[in-house]
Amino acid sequence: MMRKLKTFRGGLHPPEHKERTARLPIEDCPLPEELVIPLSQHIGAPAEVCVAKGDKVSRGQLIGRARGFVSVPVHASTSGEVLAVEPRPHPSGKWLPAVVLRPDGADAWGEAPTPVDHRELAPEQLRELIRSAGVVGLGGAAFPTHVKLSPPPEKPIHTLLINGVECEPYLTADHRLMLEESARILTGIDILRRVLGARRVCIGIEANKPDAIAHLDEVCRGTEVEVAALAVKYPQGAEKQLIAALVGREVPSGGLPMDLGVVVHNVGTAAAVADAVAQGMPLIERVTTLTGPALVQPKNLRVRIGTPLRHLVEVCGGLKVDLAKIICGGPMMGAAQLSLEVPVVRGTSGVLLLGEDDKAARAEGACIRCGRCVRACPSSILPTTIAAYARLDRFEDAERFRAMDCIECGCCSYSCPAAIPLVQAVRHAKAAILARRRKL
């Protein structure tokens, strides 16, 4: 008899439009002749710079410190001379302030990396050449990973989980970084279960992903490390929809997922914490999906952080049609950008384009009280009676029906029936909520 997969409440399947790349290997992309680096690319303070105009940088080098608990710093992504230091178009879209820097085509270490046996160091040791290396979450948030490791004493953490779901449609980077460079993952998954202390480890992915699931299992067989198959449902890979189905909890309203006993972190954030402790290499680069209709070749590519999205569309053969409109990250959680000038930064999961023809253009129309947004919400709120309010600006009301639990996922807005665009209302209530508690 067929096990029922483990799963959440809520949710929907949207079409998966993986098939163009979930075959393709990574390929590494060249260096482009300008790289742009912005000094925010993680929750928290952005780094502050450490070095100017006319500079030369290698590899690796610190260009940016971290300022505070909070932050990471950020290092060159290649050897070269620094253009300017000065605000450039950032994902977020806004201009701020990046490095420029101009490769010189020796892609030189300073120093190179030194490799260490992370068996052989402390936990602190180990939180803290993660801390240096600038590691954050890959999975999109790009939260510092060091913070997610240094939970309060009076919250042990015995569960560690990782995020191998990629449940974003169009998304392929992490199902083929769990087929080609599971060893990497592996040791990433040791290093956080000892600063962790974690009795518990494991891996959760979507059941599209049979290749993945049966390779994993193969590399863990004899390991205390288990590797689940989950249903295959959007959005499966929100952290706390995975603590839902792999430990059969709910983070309370407020609370977070350590509040459980419980850690999670993404396939490629593990890859990272290896590369920063056992090969002692900062993150200066990531695997992405370059995808969508309006793209010649579609690629998963390891890109350098500071490329151009405009040197990727090159690398990938260009544009069949006239771009309509560009994604970082899946059509679901993505950000909209303003132009192909825009950088890879460390959470670029991916790059969706499309032509006119791909866009979905419904006319926003009248609540009909059909409650699909009701069912498909996992956080189990009322989006439309939340949106109602923020429309009317009671932002206290909107709060009292749990605005703040909403994560954004869009699966409100996707299952409207009459196009209302309830996820950016909601969105508005929460940065409201969020200004009036800073003024309290």
Contents of the next structure:
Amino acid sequence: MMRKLKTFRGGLHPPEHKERTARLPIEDCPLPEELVIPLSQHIGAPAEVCVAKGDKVSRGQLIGRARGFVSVPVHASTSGEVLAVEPRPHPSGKWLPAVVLRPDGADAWGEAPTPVDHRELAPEQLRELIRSAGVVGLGGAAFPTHVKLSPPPEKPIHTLLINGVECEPYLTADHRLMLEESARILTGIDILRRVLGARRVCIGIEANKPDAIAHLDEVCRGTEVEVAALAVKYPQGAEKQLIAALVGREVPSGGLPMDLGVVVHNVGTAAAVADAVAQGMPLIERVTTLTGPALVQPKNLRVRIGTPLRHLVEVCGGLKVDLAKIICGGPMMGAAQLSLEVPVVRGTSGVLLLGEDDKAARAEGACIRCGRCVRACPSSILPTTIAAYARLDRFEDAERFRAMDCIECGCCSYSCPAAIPLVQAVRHAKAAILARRRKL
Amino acid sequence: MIEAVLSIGGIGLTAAVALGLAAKKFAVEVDPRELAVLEALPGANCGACGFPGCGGFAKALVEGKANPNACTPGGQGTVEKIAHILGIAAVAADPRVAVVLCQGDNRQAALKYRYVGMGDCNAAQRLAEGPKQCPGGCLGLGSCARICPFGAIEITDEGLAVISRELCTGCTKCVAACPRNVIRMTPLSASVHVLCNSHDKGAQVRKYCAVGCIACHICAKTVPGAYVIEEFLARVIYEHHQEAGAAVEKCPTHCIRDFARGYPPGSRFAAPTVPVGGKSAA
Ligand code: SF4
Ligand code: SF4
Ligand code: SF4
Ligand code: SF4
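Write the structure block of the form predicted in complex with the partner chain for the protein whose form predicted on its own appears above.
What follows is the entire complex, opening with the chain shown before.
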């Protein structure tokens, strides 16, 4: 029975901490008093607001128009009144324009969403439905899905990979979605496959979710969709690492999965695609994991976009200890937050609440040349060398050592015994390199 | 053994001959004036002139494509030397120094979050726009100090950058390095500055900084014409810097500083001995 599980080179295995929520069914989160819906929830140009203070909006109504191809529209998460359009705290740490909405309690759609049979639509029509529903990658990156579904004609796609890995510690939202709502996922997969014209479809799941693997295996039986168990190793869910494990090829430096004829979508994104097309519903909610040792009752919640974290904490029974750190996303790649006023956005795959004792803050030391960061780096670059160049502002040298190949997984920082902020230094170098390229 | 020595020697000899021939064949004519000009330049390769290093600047000068004034570190002395070598007229330069327009160190200004990470202002700025509540204040992680070729910038124990008016040559490298745009080039003759860089309203500034400009207009009322308040921030009008000093004592938050009377608290730089309006013999 023990067969060798597929995986990639490098990486590591941090404590999983998933037991808190892995067995808890998804609950619907009640609406808060006030929703804060940012106009920038995706990679690309922010949406352009098309409502004003005082307007009454219905659930699913367009409140922000997409600006350009790499951009998606934003919709009202419930019915209610627009209290303001103003800068509000955003998960990026900045204050960014948002539509502040007071729910009226009716939660009423304008026109009821119209379900359609996706098998009767052409790929262009499907793509347009996905775009106008505002679907983005729900794994965390929030890249507009329709862009990934528009490969140039010279790059035909033969393989569609579905990412059910969820390799970040603590997070279980995708796990629950696979167990409880596999029908949505499978509809979404069928739509994605048709748009891309892919022949092979494979769902990759880490072996630490045997129930999800067994369940999907069962529901996929008789279809052409494969289900693959993968070794439990972080960052198995990163796009390039998933491709390495399932396709056995490496995306070239500076290249895209498309170059190999592969496209990767997250299981949550597939479910959102099914809602967008088959149900005619825009992306106004997502499943996210509320967890962490500071929380009284961790939960997997279906949350309306724009719900402030403070409300979620209340729904989870409040805090056990003083809050020392709030992270949106997982502990490895998530972003620390300044306050609980920040709302859930489309990319919020989880919220992690830590107390003072849960933070491991060590003082930085000198590099002891142990090579652990190099061994852990899934991108096969030299984090310590790049970081050293970044500190000296020698960004050309950092670029020569392939700083741009860094996927910001944090394996290097995690494994460094000297607590050197390696991933921060590499990111700093990447930003400086990009800034210089723009200037040239 | 002997063969090895001989063959190595042989290779060496061949290479020497080849190099000698190449040196003759590919020799580049260098204008002797270019060498003289290069000699006269400070050799800091700071790039303030806009050319790649002092060498590039020397070449451009000889070709008549640059003005000797462009070398700010060199000062008037260099301008005159170059003018003499090239036989052109020396135009007097107005010496400039960089000033950090902030006094909000870690005792005075509140933090937004505790920053643990790379000691670099640009890296810190990328995390939620920096750990300080004030959007314009100095982060004190020393990106400017590291880049200054003249060692003119110190970071105080409380995390504030202070620039020596004697060591600064006006090369502007620090201005480009600072992510918060808090360093300004100013005339050396002007010693009075409003050391604040926040355009927030007064009530907001009071919440996060004890020494920020609250846009109360007292300075402008005390010395009309020497101060201008724009977007809730006062600035000295440097043409009228002589009069500006009269408002220093009047500012309720003490954010106006006369450098002739000393550097911000925490600085190890001695109060400038330079009389207002002139540079010490450079
Ligand atoms: S250098 Fe980048 S890709 Fe490599 S381990 Fe560090 S964060 Fe991950
Ligand atoms: S002046 Fe700018 S670069 Fe220098 S320490 Fe302050 S914030 Fe950093
Ligand atoms: S302080 Fe700034 S302008 Fe002055 S010499 Fe140093 S880097 Fe140049
Ligand atoms: S007196 Fe001080 S606080 Fe008031 S406007 Fe002038 S500089 Fe700002």
